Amino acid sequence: MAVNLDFPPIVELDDSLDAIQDFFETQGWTDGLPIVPPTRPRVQEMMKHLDYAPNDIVARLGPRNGEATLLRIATNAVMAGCRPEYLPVVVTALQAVAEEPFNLNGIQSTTHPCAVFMLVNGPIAHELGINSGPNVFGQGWRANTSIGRAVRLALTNIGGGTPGDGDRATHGTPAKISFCAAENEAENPWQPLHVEHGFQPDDNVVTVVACEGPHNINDHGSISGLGILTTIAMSMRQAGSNNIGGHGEPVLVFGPEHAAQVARDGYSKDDVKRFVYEHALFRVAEWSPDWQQSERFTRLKEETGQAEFSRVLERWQDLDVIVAGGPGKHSAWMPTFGGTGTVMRRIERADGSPVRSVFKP
């Protein structure tokens, strides 16, 4: 496509990396690492991947109810690292997380350490090279890690998530500086997570989920798939999570080797999230006294109705499983920041192909 050249005055700076860099973290405008500087030719190559025009507003980020058009979000992903191929994935997670039932004025402003999970199925992970297998969550994948860099990135610079301002979280994650993986499709014994909610296998999509960094789950004990199950049920009920009574949609990320295991003793993916909805609870009398006479507490029994335990899924819909990583018999849960809903959104292709976002109801 023909680009516009409709671009904001040029700011002149000493030719040298390290006053770039200066500049940009004076502003504000980096994640504390540095950055590829945004110069004109790498932005206007990487825009061509998308049938848009720069100024064309693509989506509005909260807080700030910044407008994201596309100049900026090629901006930020430039300064990423991004490879131009990789912008339509950026600009899709980008439009999911301001969907309305995702919540990201909440997201951005709230004291809880989430972050923004982009989940990426289809035929795209394959092609772009996005990890699925060993490492998933860690270092070591260009596109992995500058993905969500970009999202990141422009969800500071556009949507005003600047930490100690906008962003108040207490503690924060290192999972806000990056947090994108593909799902394992190849050693996944049931539907990917896409197929599982209507889409096309062949379809390329965007699942965000605004949780925490990986728990992990270690269980080299277990030989049945009971046993793993029962491990990964006590490692949710969780006292200090904000998914504890039932709010939001917490991730189940099964490592292979034990996906495997609980496929073959009979168990479906329904079968999983029934059980941790079954036995992922946790006893109101181990709680502290205090916490028993909080209003917080007493909210959390009116709401669900429970005075003996309360449950980490309202719904055993709720709970998001998919397959991801390496060897090891390792899984891991994601909670959530419980006021938000899972978006999944078709990546949009060059040609105007039609996009379809899948809200879990």
Contents of the next structure:
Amino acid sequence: MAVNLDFPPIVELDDSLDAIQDFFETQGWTDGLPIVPPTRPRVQEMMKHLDYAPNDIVARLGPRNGEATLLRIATNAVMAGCRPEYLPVVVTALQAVAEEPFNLNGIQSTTHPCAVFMLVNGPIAHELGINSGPNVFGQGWRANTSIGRAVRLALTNIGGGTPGDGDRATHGTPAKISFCAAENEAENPWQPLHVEHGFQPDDNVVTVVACEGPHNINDHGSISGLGILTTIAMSMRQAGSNNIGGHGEPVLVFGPEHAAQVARDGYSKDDVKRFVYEHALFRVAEWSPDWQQSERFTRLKEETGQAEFSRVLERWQDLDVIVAGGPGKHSAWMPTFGGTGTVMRRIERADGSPVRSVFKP
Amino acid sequence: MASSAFIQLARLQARAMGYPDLRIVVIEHPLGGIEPDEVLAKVPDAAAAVSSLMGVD
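So that was the form predicted on its own. Now I'd like the form predicted together with the partner chain, please.
Below is the whole assembly, all chains and molecules, this chain first.
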């Protein structure tokens, strides 16, 4: 698809929703869904909760190395259907993916179906109505869907991650349309992710992970923490995952009922991580015979010292453990692209002061 | 060098890095997941293309 990545200053179009949609679609600026027309008043309104100047470059987004100014981000946020109060989360997410450990160039252009998963922690999640409970990764919440969508549109329209052009995903995933959620801190028996990593409980933090959509882990039969963890570890030993061989930091999402049972049986978060490290093993004999003869396997044996099996985690600390979702005996895990790191970033103003609330000063 | 399925990405990245006129040798996709002798079969044409771009016989 021909795509125009150079924004004209202002575009005059017929006052018709169909004409507007056709134009944006023809330019390659949409995700396939209709957009909210980014009129000048809407874009101005979108920027009101942040103190950056409109032409401040907030981040540079690959593979095009596009300059993500506040104005451009706000334009994409309007298109995505965001409310203005969501923009601080969108901006923080884009700043996070632009950090070197995330490897945005690789993530945008890979054949792997990695999406940008955004997890929001802190009071702002409740303030903005970001869902952390039932159907947390599905449809129904404007904040979740539009924030994720805004980030994807910015990565496409500013970063150049256009399908078939800068984005070379073989299949992609629905998670590339939008993938944003809040952690269910109220039902987390352990520390929420941001506190675990040194933030204050009332810090508002966005975590970004380049990962696949959720892989469900159904366990209605186990009544012990050991049983649930066993099912989890067995689910994660997946051939065809980029994390086989211990690359990257996959995400384990406990449903609240599974988390409660595991915690009740005395497992801490670190215990969970160690269990997965020890038991999420893939026997080499079960690998593709071509892999077993490959130079890559030889290198893997030399690097890890393991000839018999391959771990999903390189170190036990490399697992991100969160709690999200509603009632039901399900958890989930998300394999990552592998060559990428989780990035966590506090939501801040341009002067570096933390945003405690979007609405209160 | 870029495989044919990824030439658009290669040109996008070249432009983004300030090399809009970067000379890129295109090799027929795929390079991964094929037999070693299939990879070797692509070498003569690729080598010739590199030589030509460098002005070397």
